[in-house]
Amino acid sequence: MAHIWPIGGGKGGSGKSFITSSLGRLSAGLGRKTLVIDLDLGAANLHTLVGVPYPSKSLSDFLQKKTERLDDTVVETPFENLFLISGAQDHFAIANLPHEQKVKTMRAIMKLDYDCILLDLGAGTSFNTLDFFLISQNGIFITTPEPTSIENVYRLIRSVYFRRIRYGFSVSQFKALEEEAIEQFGEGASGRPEFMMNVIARDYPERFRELQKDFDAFRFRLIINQLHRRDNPALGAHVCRIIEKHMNLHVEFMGNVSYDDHVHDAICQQVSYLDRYPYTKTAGELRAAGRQIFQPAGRQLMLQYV
């Protein structure tokens, strides 16, 4: 089974794409059969950051019933074992996915034979955000250090904690559930993911021990994307913490990337940018994020410039 990497922003222009791309590249170049997904529904760029300037087929031929099969959507890439679905001829409407072709896509990316499945996510909390987040026990969230895309990226982790915790309940269920929080321990409760988990283990103690063992084989990891020589390279190991002791959740930080302009002329350019500028600081801080997700424990692999 493919290891499925859903990547996330809160906010639009953190970098998600570019990071995706990234990473499937370095993912690639250690020979593992790689694939990248536009589900930026609506806002599709991905094919641009992998060398694709105009794919011949996208997510809705297999939408749409044109192709019976998902992975008769995937096109190649310049770089070998790099593939993808692009969402480049996606209608706009796509946007608004119907929570049956939602479904009827999940599944069939569970499907897929690849070695590794990156997932480039639309910014925000929509419920097609969530649920492609929720698809996998792994997942990387994005985030720039200015303090509106920490407070959107803060609010998706929290959306996707309790899109989970939706999932086993009805809405009279949990719609009591709120007010049983809120009661309990105030106002603002029921936004509290360690409450309403108070509250579900008092109520429906079954539940809260499935949701227990699904929250602890999450792996979750934050990077801190385009980060300013002025900005505090702690930032994300803070922003880790403040999650851990506000909502009782575990993020890793995975470690920051640099801003650099060299980014900017690379994807003008349509070049990739680790093959572009390989020496750069922020190319290094790459392959460090990739040795995190690639690297089986107790074995080096060599991420080098590739």
Ligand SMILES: Nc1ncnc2c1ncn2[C@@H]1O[C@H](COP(=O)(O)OP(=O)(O)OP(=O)(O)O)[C@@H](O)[C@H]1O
Given for the second form:
Amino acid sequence: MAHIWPIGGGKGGSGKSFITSSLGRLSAGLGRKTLVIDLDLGAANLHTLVGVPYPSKSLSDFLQKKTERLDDTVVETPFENLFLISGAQDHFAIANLPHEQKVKTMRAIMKLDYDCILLDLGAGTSFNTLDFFLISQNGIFITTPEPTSIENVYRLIRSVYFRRIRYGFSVSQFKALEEEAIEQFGEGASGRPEFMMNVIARDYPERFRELQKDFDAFRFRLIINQLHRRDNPALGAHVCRIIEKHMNLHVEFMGNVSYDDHVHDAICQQVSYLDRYPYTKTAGELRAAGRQIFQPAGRQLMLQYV
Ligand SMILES: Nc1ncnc2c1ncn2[C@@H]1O[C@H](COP(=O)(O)OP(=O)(O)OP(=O)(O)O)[C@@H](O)[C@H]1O
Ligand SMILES: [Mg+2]
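Now show the form predicted in complex with the named molecule, given that the preceding structure was the form predicted alone.
Once more the chain from above appears, this time first in line as the rest of the complex follows.
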């Protein structure tokens, strides 16, 4: 699903919703019919960032079977081409979404007719969050430059990778593979996809080739958000190199988005940051990230001002 972009990060407050709303705004500004979906169940607030303070409908209506079609929960935003499915207002978190509801929601998302769909996935590494990541070969990971946030995003990427490996095996097969990995590489191999892949290459060479092909098709991207002046601007590229080295998984660095107090101001005023402060360094960086993400190589669309 080339047009679905799950967006997540290991840690709360890193800026997932801000980046989702900004990328949504940029994609819509390119004339593409764009939908942002708030899947941060239990802590939904994406609506505020796209100028819809009181959404009349939400994902709850679909989950509670008040409506048959996910399409019916879409609301317009003040921006041309930008639409929203607001997060569920229920008290349960995404981690507790029952399996059947999750599958139903994933299937419904894949059937939606939009040029670009951005999923705000919220923090954490629950199986449900990982499964939503895996409905697409894309994935945008957000972290701040703080080591705690980097650690969490690293763990999240590893969990998505591990979850994908898990799909292809029965419970008993997978358990046997895990035991073998531990026997061969020690206790530390538990939960580490790179060690599992090693064992799979030997025991299931055909399956290994399929998985490898799948991972090669993944287009995972990383954005460092809230970079302060004294932070190392090369950190993102460095993190991608470490992921490649340790997990053998390619993650592309989409650039830094600097910390700017105006983000807070825009959120408090409930206006779009990119529209209110288009000439800031941060707005320029968001547009540069948007260009890299949405513009296929060789196509030079202008994404100067939204
Ligand atoms: N580039 C930035 N510069 C300054 N402040 C920022 C920036 N990005 C995000 N913020 C601030 O961080 C806060 C958290 O952002 P946001 O709600 O997008 O994070 P989140 O990762 O979605 O959080 P949660 O996990 O709680 O959903 C915002 O309210 C905003 O004030
Ligand atoms: Mg959020």
